[in-house]
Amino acid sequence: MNRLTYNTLLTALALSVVVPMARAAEPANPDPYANETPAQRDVRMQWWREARFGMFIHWGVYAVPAGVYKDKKGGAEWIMAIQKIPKAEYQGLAKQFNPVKYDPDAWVRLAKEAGMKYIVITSKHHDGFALFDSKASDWNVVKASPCGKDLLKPLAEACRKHGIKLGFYYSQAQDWCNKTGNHVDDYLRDVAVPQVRELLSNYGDDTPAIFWWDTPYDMTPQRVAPLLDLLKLKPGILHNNRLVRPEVGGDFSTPERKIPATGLGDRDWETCMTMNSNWGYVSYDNQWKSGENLIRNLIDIASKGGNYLLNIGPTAEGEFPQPCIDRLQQVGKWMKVNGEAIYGTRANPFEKLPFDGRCTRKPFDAAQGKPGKLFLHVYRRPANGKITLPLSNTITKAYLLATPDAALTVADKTITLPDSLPDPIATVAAVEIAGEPVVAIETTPAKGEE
């Protein structure tokens, strides 16, 4: 207690006046959405929930060794740590990072052609190399590589041109080149906080739309606070759950390389997944998932109420590997016919499906006169060609998205499919119903079929 306060208190006591002690001000909550109502959150999350499908891009100096160091394979974007490459030697690789074939407009056009609605790119991964012009560290693409220019700005411009949202991945705690020893607080103050401010300030009012934190190592609520507070620079921005442990904060959860068996309940979530075996470019990794696998992953995730963030690792020259392009074009062809059954859909209402496949749905909208819709993603035609849905609702109409003008035969709750299905990967039947789906027999609708 200082002398002035002490003397004031003595005076008050002498006058028999009770002067209540002022309570210390509580620190402001750094979470920009701490007082958000559920309705406000729904508005903020709407575009992301509608999108369902996005592109992840892991790109950096690690694309130069491409998974090989001194004839030893292994590592991808973790090659510096896994193969214990000395810092000076690893930083020397930046002199070979010169993406002369980088065409951000082509990247964005491919994402759009595939049916993707947003892109998330590694602005800085765990090696600390920034793909942008940073004043907080010279270990960036402008100052440390022959490229000499910010790689995020033209990507932001291309996304804006084509109507694609852009998000920034940022490694806030692991940084093998900028951080030394255990000086976490110094690193956060001198590098991470300034760089996050740069990323939130230098790319236009609409970019980034997402901040994708990774990873929460060494992060505490005290260390998180200044980073979280910076999100106020971008009203409406979304961010994931990897800022601090336990990983329960943020706007959505991020299961990695896996699809939750029955979704995550009411929690928004996004599965991030590689297209082959690695996140960063690896020259010898030919373990590509098939187009069928990618399409069915997308369907499976949407049927459980989640988003699919599918990764590409570009080369050091700035090219997408051809197998990535081929597969995304295949997904895009399917999405052009069946995108209605993915975008803005909700999870499957059934405990078990009476056919081989998945189900997504769109809600009944009385105000706009839109019926409820179930989308049956049929992987294999039933032997008798019939699907009987366990519904109490009346089915008013059914048709294939591939042939919307040809109505399917409906008898009570049974739909008869054509003798042959137009798509061997997944043929989608749209089923219009009166009202929201009321599942018969089952008492506890689940989020999806395992």
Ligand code: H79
Contents of the next structure:
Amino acid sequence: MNRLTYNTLLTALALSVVVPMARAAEPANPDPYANETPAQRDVRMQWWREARFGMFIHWGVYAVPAGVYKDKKGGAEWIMAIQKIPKAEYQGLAKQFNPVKYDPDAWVRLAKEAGMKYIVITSKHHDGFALFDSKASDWNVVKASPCGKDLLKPLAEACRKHGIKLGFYYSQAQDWCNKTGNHVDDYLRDVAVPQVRELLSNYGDDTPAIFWWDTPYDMTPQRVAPLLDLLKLKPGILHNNRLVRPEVGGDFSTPERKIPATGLGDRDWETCMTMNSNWGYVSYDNQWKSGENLIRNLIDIASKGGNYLLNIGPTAEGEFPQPCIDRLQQVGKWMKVNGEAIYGTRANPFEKLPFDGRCTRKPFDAAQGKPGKLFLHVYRRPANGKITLPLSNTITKAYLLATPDAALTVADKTITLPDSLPDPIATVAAVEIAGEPVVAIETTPAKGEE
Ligand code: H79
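Switch over from the form predicted on its own to the form predicted together with the named molecule, please.
Zooming out: every chain and molecule, the one shown earlier first.
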């Protein structure tokens, strides 16, 4: 027996005897990605980092009261808790949850038209009402509402058809109807774990692409272990940081209603935000953010290296409010021209920008022979129309994404913009750079808060 074979044998012995014994003593790590290498992680995160823009959908029985209970205003998806609606009464509202106008194909087309690449929908919010067929609780759309069918299945099909990824939001701990008293462990065993298994098993190989946990109240490492372990049913799935505290686990952080001032360094993140003031549909909430605000939020977030998950609260009948549709279309019009400056981009490399706006970039792509690019999202034209970049690279070419065939004048590091900019919200100048990746001048690694 030569030495190599002998060593191989020893290794095999060690693996067959020592490792299983060690495993038996200590249960396998439930985290499906505990042993993932950074390179494997990059592959898994790639579509999500490329996407940059997604749609959040908050839909459930709370769309019936739509923010009003006994003539009193207050609460959207939280209305049951905020207005202390008795459980039986709240559950009775499901009789009016009849989304006869639900057209998942139209929803997905609107998301796609806006330039969004993925959708995350509330499969079950804190009220415990499941938008899907569930054997674990009758408090679901099939059993408790006149709708009588699983609402996630046709959405999954529409997403598949249009090439949009679908993720499921699931409130794993607060469940105002299924959980009685403080019986967290009973609830997790009897409802949450079986439902998460259903959600991970019944919607096709590609769905869900994301599991979006929410509110890690009462969650301990021991309690979340079976939930984490279930994620192994969907190899490659992404999940957020809200399963258990401290919220540093999962694949990405989730600043809610805010944009971290300087991004979150190397940590992937996604800002979720409402389009008006509430997540769930509220009949009287007219605080719609302007199209300009939404477009600039998307730019701002991309320039800091994050994703934008922008929310819609459909009505109980299953329609998007018209102001949402108008804004999605407006964002889509901008994205059609300027999407290249958002998708797959990296954070702004400059410490200070010499103009009013934001910057994203694409690195030099040696494999494809594509130059490094900076995208200058110009909010306001400088008085003299000139932007001088503090760069060490040579600028080889510059043009507006709106008019790619018209080269801008470049003199050394100075670009001259046209006399008037085509888009008052943000006109994007693409700046191509010679050679190696864009050299960041005096960048400070962003460490931002969460
Ligand atoms: O689904 C959306 C929110 O319902 C959920 N996360 C996003 C995506 C969320 N759950 N809890 N929280 C956010 C934070 C808690 C907020 C509260 Fe309140 C402050 C609960 C009670 C006081 C906001 C204000 C909700 C009710 C009143």
